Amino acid sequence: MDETLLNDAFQELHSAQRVLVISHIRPDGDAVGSLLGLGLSLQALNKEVQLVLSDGIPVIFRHLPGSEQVQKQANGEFDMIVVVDCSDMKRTGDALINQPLPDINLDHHPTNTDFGKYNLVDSNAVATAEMLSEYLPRFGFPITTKVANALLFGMITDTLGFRTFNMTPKALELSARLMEAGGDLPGLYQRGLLNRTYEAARYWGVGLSNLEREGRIIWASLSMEDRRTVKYPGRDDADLISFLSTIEDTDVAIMFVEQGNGNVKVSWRSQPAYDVSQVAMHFDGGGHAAAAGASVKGDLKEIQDNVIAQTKTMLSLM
């Protein structure tokens, strides 16, 4: 990271009085942890605060303190707009509208498209949240307890209860500061990586049934018409794919979502020696190497036999 860069970012940020903070469509926990963190402690300053998510925010994520205030679209002026874990402008959806180009961009994804004036972009973290954990004391900016709780529980859900393949000492540490700010370890990891609702181990149940292989890559699809009959409120798989990704022998896991605007949701997971974020690119996603999606328009059957077809080839999974 480029000190110059994050030191006049983070000034900027400091003298900045009215300051919109958002992320990515489909917020996952990376997302919502870093947007409420970041969102509190400027909050902790006195600084007046707009949280916007354009699909709002996730049933599954509303014990966390702050999710009251995010809304859905952006309203007024802003002294500075911060995107937060969002590799594109494009997966902002319509939360800019209206809006001029951000300020910071602050993100780990290594498909980052540098969209900001300040791009604070750093692939070797394991989290968002684990910039700001770093970043926020740093330059001054409070951590208090619910910005500990906001932190911590995007750390813990990107890196899979810090068992992902990237996690480093430096994550673990901080993580270790935020549980000595307040932050509920046990409790985060418990609502974020275990509880599931009984419609949503409904939901898991269909699309476990059509679970196909072939040598060593897997996937599942889940239709509009599965959501609707067992009464999942989601538009996700209910993290179905963080699941299959543990099933031995497979290099590639994939999850296939139809949406109710004519997309198909893709999920890619991998094991280290496959890149799963340059297939996404491929369809106009991103992600890690490990981790990575893409929304791609069309019949839910050929998509899948095409992203199927093109992993194969570009991981030569033959």
The other form holds:
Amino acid sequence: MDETLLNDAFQELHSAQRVLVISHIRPDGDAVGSLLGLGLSLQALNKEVQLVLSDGIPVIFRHLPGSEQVQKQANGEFDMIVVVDCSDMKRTGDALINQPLPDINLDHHPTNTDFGKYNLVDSNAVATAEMLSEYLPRFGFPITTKVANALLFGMITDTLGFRTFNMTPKALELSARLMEAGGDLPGLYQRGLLNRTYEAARYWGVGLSNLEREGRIIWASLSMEDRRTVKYPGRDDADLISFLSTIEDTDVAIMFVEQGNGNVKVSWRSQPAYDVSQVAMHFDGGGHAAAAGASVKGDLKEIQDNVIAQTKTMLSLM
Ligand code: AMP
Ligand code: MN
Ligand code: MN
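Let's see the other form, the form predicted together with adenosine monophosphate (AMP), since the form predicted on its own is already up.
The next block holds the full complex; its first chain is the one shown before.
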């Protein structure tokens, strides 16, 4: 990270009074944790803050302090716009319509397109929340108990409980600081990674019943019909992909989820020797070497065949 750039960005943030903070569509724990962590820290300095997620705040994140403040659209004018955990502008959805280009782009995706005035991108960070837990105290932004809980939640969820291959001693040390500041590690772990609804468990059952394997690739799909059958309310995979990635003797796991708007959400997870973000980029998506995603237009079965073929070719997995 360029220290001058980092200093300049946070000095400007200190001077700003009206701040807009935004994260990505289909928000995950790091998107929400980073959004709330930064937002609540700015509010503790009496700044006027708007927190925006184009898709709103999912029910599963409503236990986090500050989540009730999240709105779907930005209203008014701002001194500064900060985008967190977004690899490109499209990830902000329509949250930035009628707003100028972002001032700070703070993210940990290697596929980041440097779309801001200050591009603070660190692909060694396990989560955007890790970057914030380092920078906020360093530049005089308070880590209150609420901020600590939000940021720790981002770190726990993006690392699946500190067990992804990109884990570092630094991420653990910063997490320990957040615990000291009041972060409830066991509670956040429970709510972020373990708790599941009955409907989600049945949805997993449907996905697992069509699990397929060819060589060292494994995949499953979930349709709109599947969701209706088990009454699963979301449009995601209820994180079934994390379970698929634990199955032995596979290098790549892929999940296909039919969306209902003519799109299929594709998620990839891989073992360390493979970089699935490159395959995701081929389908106009992005992500990390070991975890990537894309939204692909078309029919579920056709997309499935095409994505599996491309994944095999690009990763030389035959
Ligand atoms: P997911 O499969 O949705 O859990 O996403 C895995 C990783 O890929 C996360 O870091 C996402 O931010 C990223 N990702 C997912 N979908 C997209 C997309 N359409 N464009 C860019 N990055 C994505
Ligand atoms: Mn994210
Ligand atoms: Mn992240």
